[in-house]
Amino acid sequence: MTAPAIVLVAPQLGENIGMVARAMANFGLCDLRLVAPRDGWPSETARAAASGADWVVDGATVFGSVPEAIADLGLVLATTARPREISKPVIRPSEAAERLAARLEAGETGGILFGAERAGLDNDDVALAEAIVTFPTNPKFSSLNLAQSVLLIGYEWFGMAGQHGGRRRSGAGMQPLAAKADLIRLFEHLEAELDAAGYLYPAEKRPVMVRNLRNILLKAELSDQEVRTLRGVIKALTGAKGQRPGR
């Protein structure tokens, strides 16, 4: 079985990457995704900090944007502590172990998106992800850094995934997800139709709505053919305008 994809969005530390590579190596994880470093890419300061994780640091990779880093994964799961405006199942990184684990197991690919060291993710970053993953902690200093983070998602992912025997849902009789990359294309392609017909309006409020339009979609896991059939539904209803039967 494979491991999940590990995101970093806008990293701002070559220490705190390091960091992460290290905590990845504790735990089987290796697939490390970097967006926008701020300090660009590749860092000896990564390296230095990994502590012999160099595997993980070399194959880093590095992408321009979100949609562009977990364009080929299904499961894409957000970490956040923070409310957001759109409404995402919750869930502890236990069970974010477990779902990733079921699809994995059954052939699926999957990955966790990280914000950035001071400000998080955006809301337009967990808009991506199916569920939102947040971490119990002492309410009266609840702070995490990166590392910490990604360490206690690996922790998880290496019990669950059956090193130690952990116990799992099988991912038996799932039906496979779309890549992200089909349903950024499927969101595009509703959203543009939208703007021409005057939907999205007024314009400050275009990215809420979006968000929201996006977040119903994804609530569905939708699996390739059902990609393709919402979109055929789509050029068909906006395509035939004038043409129908009997008018």
Second form
Protein chains: 2
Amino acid sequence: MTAPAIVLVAPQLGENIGMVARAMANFGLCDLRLVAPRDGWPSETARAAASGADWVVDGATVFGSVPEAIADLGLVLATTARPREISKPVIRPSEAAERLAARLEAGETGGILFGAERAGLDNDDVALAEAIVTFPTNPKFSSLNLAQSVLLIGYEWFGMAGQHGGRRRSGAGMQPLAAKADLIRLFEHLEAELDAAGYLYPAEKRPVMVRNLRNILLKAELSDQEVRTLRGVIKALTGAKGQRPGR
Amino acid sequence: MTAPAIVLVAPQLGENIGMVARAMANFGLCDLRLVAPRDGWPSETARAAASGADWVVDGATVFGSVPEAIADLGLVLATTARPREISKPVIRPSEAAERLAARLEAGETGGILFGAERAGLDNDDVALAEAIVTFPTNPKFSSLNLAQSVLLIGYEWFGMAGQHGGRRRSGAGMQPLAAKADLIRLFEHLEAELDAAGYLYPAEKRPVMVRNLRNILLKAELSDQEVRTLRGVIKALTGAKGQRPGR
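Mind pulling up the form predicted in complex with another copy of the chain next to the form predicted alone we just looked at?
Every chain and every other molecule in the complex is listed next, the one we just looked at coming first.
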């Protein structure tokens, strides 16, 4: 079974990236993805802070955007300190590890998004995830730093991946999730058509409407075939390719 | 229910103590005990690294030795990266949290020992604990730093303490553990008598023999009454107070 990707969105300090790499190495994670690291990449401060987890630092890949970073992934989870006003399932790290293990054991891919040091993930990034992971902490003092959050996820992952059977969910019988790139193309197809139809209006409400729509489709945990079906549906409804002659 | 004490033995960097305080605050722990902190106490670097968890830093208490630091505690667990050649139960952080919760829920006290940054706990410190806690990590890269270790314990504790009933063990029916100060007095009493009898010989084997004896008594999870009973047994056997006239 492969391990899930750790996706750091707009990380600021190289030191924090290095400490994330170290925490990943502690728990057998090695696929580190960086979206627009503020101070550039590669980073000597990251390497120094990794305390020897060089293979994680050296293997890190850099992307310009979240959609690019998760294009090949199936199940994607987003970590936040507090649940957002987004209607997505909110799960604990232990359940995140369970869900990822079930998917990855079935040969699929998956990853977890972590936001920037203070700002966290923005709503559009969270909107691309199947579920939100929150960390149960003291409500009066809930700040976990980036490496601590990755550490807790890694800890749960390692504990889960080490179990054969047991309390782990079985992935058997689940349909493979579509890769995020295909899902995002579906989103954009739908949104372009809705823009053309004047539905996503007024402009200031468009972002919320888009997120809500994406969320509905994400909750469905679509397979490749289902994504293709829905794209056919959109084409059919909008009369593309002459499927609705007369329009 | 109170929370377990976090006992740092010979911690070196104030920064690490501060990060421990922060991790404690994240998970509702506040009883920080320092045994012989290398750079003294109070520490401004600790305070800065605590990122606002001032009440933990300010409330920290300093001790000259491990026996003093755990004198009032019942259940004491020792964290190590690797299991030692000591015949004690070796448990995971989740079981550590369960055991502590069961004891503390019953009104007892407990704590966890963490060693110095690189050296860890020495065998005599470990010998004072009921059980050893190890962290499941990648065997090829298993170094967790002090604050990370405390973070994982705190995380499991917080998750466990938040459960009412559920998978948590019940403390009902258990006898309260004797406080470590009373247990250590029993150890010292026994060892003094054995020294006098020439049993703990040769000198180079004495430390191992002492640890093995202490371990046997620790495994028994003695109550106050049992400690008093055993002290009476030792006195009786050695003829103190004229209980064995003629000797």
